[in-house]
Amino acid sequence: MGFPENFLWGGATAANQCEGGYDADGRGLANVDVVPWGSDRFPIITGELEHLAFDDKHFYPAKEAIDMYHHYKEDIALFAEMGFKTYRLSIGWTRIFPNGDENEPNEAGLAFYEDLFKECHKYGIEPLVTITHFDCPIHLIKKYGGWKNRKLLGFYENLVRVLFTRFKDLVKYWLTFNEINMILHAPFMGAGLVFEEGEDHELAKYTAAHHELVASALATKIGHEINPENKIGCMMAAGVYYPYSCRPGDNWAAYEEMREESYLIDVQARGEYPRHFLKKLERLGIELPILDGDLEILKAHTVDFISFSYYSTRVAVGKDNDEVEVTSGNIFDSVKNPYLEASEWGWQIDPLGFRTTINMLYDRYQKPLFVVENGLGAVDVPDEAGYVVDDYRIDYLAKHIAAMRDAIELDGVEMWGYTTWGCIDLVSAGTGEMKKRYGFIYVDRDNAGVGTLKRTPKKSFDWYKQVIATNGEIL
């Protein structure tokens, strides 16, 4: 049986991590542009350190990234050579509305994406488009406070209405927000939040999350109205939590962590807040800014499918257990799992955990799934010709694809497609590095922005081409 006949194989990127051209053709400035490489990156993306403009003290990798803005035809041709059925990409909000609150869109930005989508269709590649992949216009942060302000719903509604209308005949698979649960971990990156002194962080995050949830439901409503053929999904950073031990406290901690990470998708997929979350807000003394009609909109316009990223599982520990070691290198806190190997950045490698995560999501929501990020960030060392022998990446992906096949074939999960993360080397969202590479295609650029930007297929390029050609039969 294996993978379905029409399974959508492909790869994924994000505008802010690959496009560059930060000021090209009328594009405005976004939160993701001003996040630098270096030690200040983490306090900025978490909203603890206000940083809303470029300075001379930092290097900003998103300014140029891998310059896909000027290389997209070359890059899409390489994706086509691998046999991609789909290409997941995102829209740069500030290419369409440079400040975010304009009445009329920027035609140059729309024309860029229209041409990009047409280039995909030229090769039979179906675009899978993330409307907002961490992008929030700087103007909306400075003037309105980002997603804390309900006015962003109207600006987002303008954006999606323009996109669904303009690209009605070019795109049918859409995601409303990338890794929406990232608001809880990196709120500046996830929702443009900068915390003021004395501000209630939890209230700010849950308020912004509510606004994004209503915006997502509105987008789903508008997308279905403009084209009933549209398939609109949500997206979460996924990965099951294991209890550190069989002591009840550890088990409860893992259960609580999983519910906390899932509550946003619960709303998008089921149409209502889970009762455990509302009880939590009661205990915290937090009242969500729910206006008349919000709950009805959430209930009436749930998503068509669930998409998610998966890189690793996590380990939770109860408050009564302090004999543990925490992993490094990830936005998500986790206790180190002694039974798993880890990547060079401390991400624990767990193919069986991938199958568990897939089943957990399918059991929870009973909606089709789409894996839109999965991959291994590693230091690649090219030879004199620029060629990379990345057997470690092939091994990682082969084992994860086999686990996904088991979830489909043995467990009966309905899965629409699979796009590896960073199908071409790009800037890391977490660290801002180029040396943390995920792609099948090596891009000559280093952490400091030095390099020719030359594209060179790696060994994994031909391997993935074979995987797609055999519909996952040969790994």
Ligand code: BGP
Given for the second form:
Amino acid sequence: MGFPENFLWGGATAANQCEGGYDADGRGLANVDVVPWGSDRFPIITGELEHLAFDDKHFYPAKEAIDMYHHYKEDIALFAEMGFKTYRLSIGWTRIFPNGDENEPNEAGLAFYEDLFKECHKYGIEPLVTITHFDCPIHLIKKYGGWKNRKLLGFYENLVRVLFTRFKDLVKYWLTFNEINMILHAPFMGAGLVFEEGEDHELAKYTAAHHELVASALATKIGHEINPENKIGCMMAAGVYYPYSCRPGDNWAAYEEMREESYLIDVQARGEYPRHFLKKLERLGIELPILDGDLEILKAHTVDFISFSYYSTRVAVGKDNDEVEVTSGNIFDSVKNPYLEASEWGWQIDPLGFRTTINMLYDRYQKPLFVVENGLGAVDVPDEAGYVVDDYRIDYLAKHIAAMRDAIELDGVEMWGYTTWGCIDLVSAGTGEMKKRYGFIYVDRDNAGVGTLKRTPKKSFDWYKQVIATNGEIL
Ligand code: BGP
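Moving from the form predicted alone to the form predicted together with the ligand:
Time for the whole complex; same chain goes first.
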């Protein structure tokens, strides 16, 4: 018992957080490039502050990131040394279509990923590819307004057609959009939205979300047509909501939050908008731009599996409750849970909540699951030799893997694999820091971009190697 025999152990990254090489070989500018480190980052990623180009006042960590663009062979060799069965990475859209609306792709960008995938296969590592991970060409934002414009759907369709065709023999596992529910919380990252003065934010977000949902269903259709072997999944920023107390009002708040976070995945997994969501739109006076055929496409092309990130559970409080303390979480805050410890960034640590989340998703969708992000962002202090003893990370991961094992072994959940977030140190999506590290591999670079970029395995490197070698028996 324990983990299934072909369980896909591995690690995950995203192009903009690790590749660098932002203008290499014809690559165009993307939203994620111009998101700086520092206090302006948050208003920019939420679409409140327009910032569509570099300036001299900010530092832009994605420009060089950890320069995986030039280190991928070395990095993949280290992943192979840990025994990775899979490596989750994302495509930089602007490497393939620098502006996003060209007819012909950039060959250099395709060649880069082709070589990277071949490098993975050399070691028997199965690539798991996120088509867009918080990634949208700047040109599409400036000219069309990002995903609130239906035209984006056609540009995305071109992208996926090129990817599925070119990488037919190299990639089987695909995710259409990273953490699609982040449109609701970080709409510039999730959908290239910048709000205009007086604009109805809800209308813009739900419209963009509709376009991404149809795009995702179309991608599923095209992907299956090009290669029936393809497994195409959705991706959710997950984490169940607990009611702050057993007051009915708190419980209702938790229930509502959970439904709101899940509505996009409901569409991708079941092929229909949930009725509570349509009722809500009615109340808000929002009419979605649903064109003829959209609902049929959504219905006919649901995903093959559900992937998700999990870092924390969240807590909801009803309107009738007292003042409560708040703590940080992935992009958005949550009410503080007094029963949990938190990371240095305030993210609450809850392995049993992981098991609950896994079960909730499986009960809700009855489709195979894939954990594509989980991990601990922490400050690592290397010794003189550059070695990090990260027992805190090992502890976090061991407890979460044990909870996942319970979900599989005791609850019968069908789970395809597990990739830890940021298997090599990379730039934080939420804060732009390098200091917030998740990796098994230390990268010498600081928040201001200073460092040699040297890679050094941490203590957790050998630990994870053993986890994979024993298929999760020894944690
Ligand atoms: C998810 C994103 C990742 C990643 C992770 C950790 O939301 O999909 O890109 O960065 O969270 O978040 P952070 O980098 O803010 O610590």
